[in-house]
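For reference, the chain that follows is the form predicted alone, supplied as structure tokens.
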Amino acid sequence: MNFGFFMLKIGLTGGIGSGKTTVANIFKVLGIPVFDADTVAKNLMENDPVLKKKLLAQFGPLVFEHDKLNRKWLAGIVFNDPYQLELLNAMVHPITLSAAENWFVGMDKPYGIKEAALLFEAGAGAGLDYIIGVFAPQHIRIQRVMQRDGLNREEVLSRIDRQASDTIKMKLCDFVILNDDQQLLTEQVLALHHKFLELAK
């Protein structure tokens, strides 16, 4: 245990295509551990068998394919039916936020990270010390996940509509960290880590 720090809570969010799964890395190669909320709701989805039971009610067998989550059939679902995505979110989150707050029980570094697409929508940024927030231009973030994910323009543009609009999001934020391929993301996030060391002391 490491008591020259008291371990700070800090949240990071950003739309689809923002790039905050990359500013999360680079935390993570500074050593700062990083819990991934999309990752970790998909395992559950797959393992939970609570989880597991009520999603096969509610979407039927072919949310599940070998076993696997069917991610590309369910966002198809969901992302087209804001019922749909509500019940989802409503199944998913609560067990989510639980593994989160487990996540950070005994950590012994200065600062942990959650990172979460939905930190806001899912009133997940509860009890943290500070959110960063990730912004890029719509643009330049239609192309990423057109790029990334093999969808059409209009598939992205509906997807970043069932999300909060990214300028509420910023505003929420205690920093936010440019990715508009201008800035170099690295010595943003090293000036976020001295910052946070500080902090924590």
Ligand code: ATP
Second form
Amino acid sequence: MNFGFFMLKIGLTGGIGSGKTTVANIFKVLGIPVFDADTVAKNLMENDPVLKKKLLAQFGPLVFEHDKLNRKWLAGIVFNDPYQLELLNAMVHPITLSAAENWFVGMDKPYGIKEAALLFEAGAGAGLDYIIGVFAPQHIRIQRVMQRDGLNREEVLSRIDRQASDTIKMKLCDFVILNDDQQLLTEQVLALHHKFLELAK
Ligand code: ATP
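In place of the form predicted alone, output the structure of the form predicted in complex with this ligand.
Let us now look at the entire complex, which starts with that chain.
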């Protein structure tokens, strides 16, 4: 079917607490579909039988609690051991990547957004037309995540340290949204929305 536009595949990324989900929610209000890779990954971990089996074999029964992913426990393991984090990513990334590819197929919108903390790692950005980075200074991210997740400063810092440098990632993005409590987010998102509608024509 021809809808009169090319459907663009847009990536949305940024470090922990940068404001990806907040930005994604504004795009949703504008009617743009958002694929939340972290939520999809969690659903697959709980519901895909092959992946579940792999997780149990690697991490043992504590990885699930009443059939729900024990996120806090697993985070405690992988954020303190880069090898375990790498193993987890190697199990979860490929299946999430194909879920995203299938999600974009046949979408009748000018563009769709794939939101993921890790887009430049493990080929997760493959096939995307443009990538938006959300950037916030580190002290703001720490405050926001401490407040949101009830973590202490050290716990947030150790999670930030496990991710590749945000400053480098932003250089790889086509567009950067600055979420620093100074610039209005909605104006920045609207400007990108109009740009993508033009590009999709
Ligand atoms: P993560 O990678 O950890 O999922 P994220 O990049 O998706 O984080 P958000 O969850 O959008 O980040 O934002 C982190 C916290 O900061 C949330 O509680 C959110 O409500 C808050 N926040 C984000 N942007 C702003 C803002 N401009 N003003 C006030 N609070 C904000």
